[in-house]
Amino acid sequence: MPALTFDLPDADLHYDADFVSIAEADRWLERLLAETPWEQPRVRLYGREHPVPRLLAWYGDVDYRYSGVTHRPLPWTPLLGDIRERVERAAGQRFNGLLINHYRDGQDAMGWHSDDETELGPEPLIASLSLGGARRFDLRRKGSQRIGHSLTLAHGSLLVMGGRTQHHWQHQIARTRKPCPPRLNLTFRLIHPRART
């Protein structure tokens, strides 16, 4: 299947099913699932403490912080040094942080938000690599509570959200009652350390 470019209002999305081979994939996903030490934190919600609604890891060259929580990154292994390479390739950046969110199950989810912090960049370029079980996502108009596109990410697929996408957008991936194994998306980000405020 060729790469979908879509045609939304004020967003630059590029979607390639098949970015990777299933073997890859498969391969890729089984050493990660086993090597990565993965962390549960917790973020305070209308006065509250709460575990985020699944597992994650923050590999890179800086820290990085949001839903204030800030994570200290852990070293690039040779295994994501390669595939690092490859999505760089793919997106025309070169990135210098990768966040992995393990969804165990299709309860585990990632609400409504938009990957605009400062340090991102006043268009920040986020390319999503999706491995595991096929999930949907979501996007909306910010500001609108209605769900304005729809894209299921399948095992393999890389996303590539640039331009003013997150300006304008808010994505999730919602929880949902149908069985799900388990999936991992890698999500590609280039820091701007100086931009913190």
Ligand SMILES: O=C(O)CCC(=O)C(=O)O
The other form holds:
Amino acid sequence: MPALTFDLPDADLHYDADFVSIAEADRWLERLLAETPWEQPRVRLYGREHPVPRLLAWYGDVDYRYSGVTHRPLPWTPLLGDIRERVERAAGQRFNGLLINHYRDGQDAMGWHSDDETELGPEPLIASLSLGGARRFDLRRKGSQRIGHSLTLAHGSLLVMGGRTQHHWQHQIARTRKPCPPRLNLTFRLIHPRART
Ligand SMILES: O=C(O)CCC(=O)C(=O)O
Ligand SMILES: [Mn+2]
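Swap state to the form predicted in complex with the named molecule from the form predicted alone:
Next comes the full complex, and the chain you just saw is listed first.
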């Protein structure tokens, strides 16, 4: 299937369902599940501490504040270095940070948010590689409660979000009661260290 773009106002999204072959996606999934030192940080929400409802790992060249938590980066592994190169070629941009989210089952999720931290710059380009169980990715305009668009992120797919998308839109991975095999999502980001405080 050729890459898709979506006709959403003030959003710039490209989705390639077949970014890598199923065989390669299977290999990456198996190795990353086994090799990654997963963490489940606790975040403060409305004055109470909760574990985030998924596991994660932060790789890269600089610290990154995300969901109110500063993540010390792990060093790039040879496998993640190779994957980064492939993603950089497709996205046409270099990346110096990678957040891997591990959704163990349908109860693991990520709430509504935009990737709009200052250190990502005004028009961040974010490349998101999905491996494992397909999950629904919802988008809504900031200020709206209504889902404006949903797409299913398939095993081996790449979603690239750019332009003013993070400025105008939020996204989420909602919990689901449907049985759902483990899923990894790798979001590659370019952190501008000079913009950091
Ligand atoms: O799991 C996904 O597809 C989305 C992850 C995400 O939005 C993020 O890491 O900021
Ligand atoms: Mn995000």
